[in-house]
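Here you get one chain, nothing else, as structure tokens; it is the form predicted on its own.
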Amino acid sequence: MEQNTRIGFIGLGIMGQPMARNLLEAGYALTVWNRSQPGIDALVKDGATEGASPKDVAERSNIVITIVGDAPDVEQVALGDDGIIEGAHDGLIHIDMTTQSPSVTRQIAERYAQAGIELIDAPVSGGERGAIDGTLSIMTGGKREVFERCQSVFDAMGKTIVYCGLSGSGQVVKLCNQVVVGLNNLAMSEALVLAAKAGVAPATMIEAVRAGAGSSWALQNLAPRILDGDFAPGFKIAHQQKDLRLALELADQSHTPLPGTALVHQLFSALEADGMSEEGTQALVKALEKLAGVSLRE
């Protein structure tokens, strides 16, 4: 895509705002829409144009990017009243960066094909920090030639951009990513609790283990925040639960056992029952602390 490509951006939350801002900084003309006004106002202040609806955004754009809550939100924005499909025109591409169901992705792609719209599914990993820094990992599915046309747009938001296959493949790979993330979080949490119960300072354990084969992103980034009592979300439990639910649904469809993923999902469910759905995923350690009768911050 050329630098004068007109981009629409729908979904201006924790991830969407910095991603849209990086597109502005890369020189793209941007039209934005969000369900709540503050997100729109923040981007308009930075130089974006406000759209009246997803349809209006699509009519003004060559590429529309969405990153919203879940499959029903994508369906509404894409196919609902005043949706993207109603703003269809020649050459329109919709890049959906929401983590959602691969099957719903394929259903939307089929509807779009009848209207002449191309769909690329492109969920991301890297959290809020990666969105701000423009270093996201982006997993894409759809037609390869359409993906290649969007390469420069992806480069403005991410560092690792991988074409995964036909429609829905990006979503499958993202759900695999969430399985790994969830189990790494659990392993890190268990190690912290074990160290504390066995009489070793958790900070000492982190210093030793993160220099060796047991290191992980969770140990490097989340464990120190846990010891500081920082449970602010880079990624909320509610969002992680949605992703794990999707992974377990996909596993059920393909008769694939995921016992570890199911356990993490249940531990997060216990935290949700205690009113912690808006906390960061590092709060998983609280479920282990409760089971072990220990607090890492005392």
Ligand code: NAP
Second form
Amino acid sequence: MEQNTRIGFIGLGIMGQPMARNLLEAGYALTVWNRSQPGIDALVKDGATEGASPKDVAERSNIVITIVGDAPDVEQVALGDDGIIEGAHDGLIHIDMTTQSPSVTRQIAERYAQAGIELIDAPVSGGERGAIDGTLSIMTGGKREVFERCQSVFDAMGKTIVYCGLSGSGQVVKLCNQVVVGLNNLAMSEALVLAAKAGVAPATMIEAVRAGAGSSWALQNLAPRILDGDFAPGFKIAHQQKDLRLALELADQSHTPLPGTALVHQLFSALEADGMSEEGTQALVKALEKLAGVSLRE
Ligand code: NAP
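Please give the corresponding structure for the form predicted together with the named molecule, as opposed to the form predicted on its own shown earlier.
Complete assembly follows, chain above in first position.
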């Protein structure tokens, strides 16, 4: 794809806004659409054009990128009223960067095939920071030659871009990533609670462990925020639960036992029952604090 490629961007939330901004900074002409207006206004201020609907965005673009919530949201913007499919034209590529179901991805790809649209699944890892810095890991699935045509667009948003296989393969790899993320979060949370209960300051434990074999992204990034009492979402519990549900569904379909993932999913369910769905995933520690009868911030 050339630098004069016209890109459409749908879904201007925590991730979508900075990703769209990086495309503008790379020199791409961008048409944006979002369900609510504030996300649109922010990008228009930075030089994007406002689209009227996903259909309109598709009509004006060679590549449409989506990063919305879950599978039903992707189905709605892709196949619903005024959806991308209604704006189909020669050479249109839809890159879906939402974390969603591999099987729904394949179903949309099949519907698109009849309309002449190519679908690439390209979920991301690296969080809000990676989206802002343009250093996301991007896991892609779909036809290799279509993926290769989009390489420079991916380069504007990410650093590690891996072609994983046919349609849905990027989503499978992303769900593997979420298994690791969920269990690292649990391990970090258990270590914080154990340090506190056993009489060592959690901050001291973090300082000693963060450079060694027990280190993780969670320990380096989430643990200090926990000690600061900062539970604002980079990545919200509602989305993590969606990802763990998708991973457990995939595990069920492929007869793969995932006992650790199931446990993390249950602990997050307890937090959701307590009204914490919109908190960041670092709030997992609150479930452990409750079980252990300790507070890390007292
Ligand atoms: P977010 O802040 O909630 O943003 C989601 C965006 O999608 C919002 O702009 C929302 O519109 C739009 N949207 C949702 N449902 C829609 C629908 N049915 N129709 C049209 N637009 C819809 O979420 P996020 O944190 O950016 O995450 C987006 C995706 O990236 C999720 O799949 C998430 O799992 C994945 N992800 C997130 C992170 C992270 O650290 N945040 C990291 C990796 C992957 P409104 O503005 O109207 O609500």
